[in-house]
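Next up is one chain by itself, shown in structure tokens, the form predicted on its own.
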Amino acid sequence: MIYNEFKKMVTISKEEISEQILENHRDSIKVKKEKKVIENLIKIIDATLDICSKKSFQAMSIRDLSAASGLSRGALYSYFTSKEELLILILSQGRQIANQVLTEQIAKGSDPAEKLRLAIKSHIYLSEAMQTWFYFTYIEARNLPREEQKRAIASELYTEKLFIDIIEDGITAGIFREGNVILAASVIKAMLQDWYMKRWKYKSRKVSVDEYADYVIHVAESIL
């Protein structure tokens, strides 16, 4: 599987993301017309990610968001009651998408070795397709309230656990050698994060997403 094939198999449109947000937050969103909700959620999220690529979410004002999205302050508050709620909305949806895609792709593997390759490629390819969202999620998670920080940590550990389970199954099957499973999973996760956290570095070195994914697989298989 290469990146272009992944994009054809896993379609994650802005409309689909907004539909999921609406489904998860239907009780708190005050606008009732579904089409309008989806259109405006796209504007709000695009504007937030764009602004926060230049300055932090904390530094972004509702006035900034209003100007960038083209929605009045009153209209914005129909979708969230505070900046904190907006942050939770965006971050929680990003985590849900990542976990869903990873779980679905890993399930396609016939053995632990194939599952490991699918998990690595799916994570890297997904973070390439949603680079601004992944970067925003990583950077802004520290600004979440305590309970939401716990959920973010749980999601991080869930992703790591996917790799732990694959490695343990591979050891049991005799495909991977015995070793520190938790440390191996942690190192793999760190390599996955480096792609979207240091995207500028790989771009300047002309490293493609497929090259990076293949190299991470090579390193992981060398360890295991």
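Given the form predicted on its own, state the structure of the form predicted together with the DNA.
Nothing else is written out below except the one chain.
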């Protein structure tokens, strides 16, 4: 699996899922021409993620977003009813893409050892392709309304569960050593998160995506 292939796949999913999102938010979006909506939604989401890689969502004003997206403040409110709804829109879209791609990839593996490698590699590739979104989600998680916060936590635990299941299967199959499965999955997840949260560090140290992924796989295999 090569990173470029992976990135293409993510881009395709993005388009598909944009339409689903549009359906779910039909009430709030006042603009009727579908093409226009998707075009502008992408502008808006990209601009938001871009701004929020530098400051928090809270600190981003609608004025900021207007300037960065090229739409007027008034026009922006044709695409969402409140700033908070924009936040929810972004989160749910990203979550859907991420879960879909990740699950697809893992299914390609035939045994636990291969599934583990695939899960690690595709998670890191995914967070590379959608870095701003992953960063955004991690940082903004606690600023969400209750309901949305629960979804974020559920999503976090779901990803971790993918790893727990793989590890348990591996132990049953006699491929992995016995040990604390939950802690093993937790530390693997911690390593995965470090890639998108500390990208500035790895960039300055010239660590590539592949190098990092291989190292995490190496660590995981050492403890399992």
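Residue numbers count along the first chain shown, from 1. None of the values given here were measured: they were computed from a predicted structure. If you superpose the two forms and keep the largest set of C-alpha atoms that fall within 1.5 Å, you have the rigid core.
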Please say whether, between the two forms, the C-alpha of residue 17 moves by 2 Å or more once the core is aligned.
yes
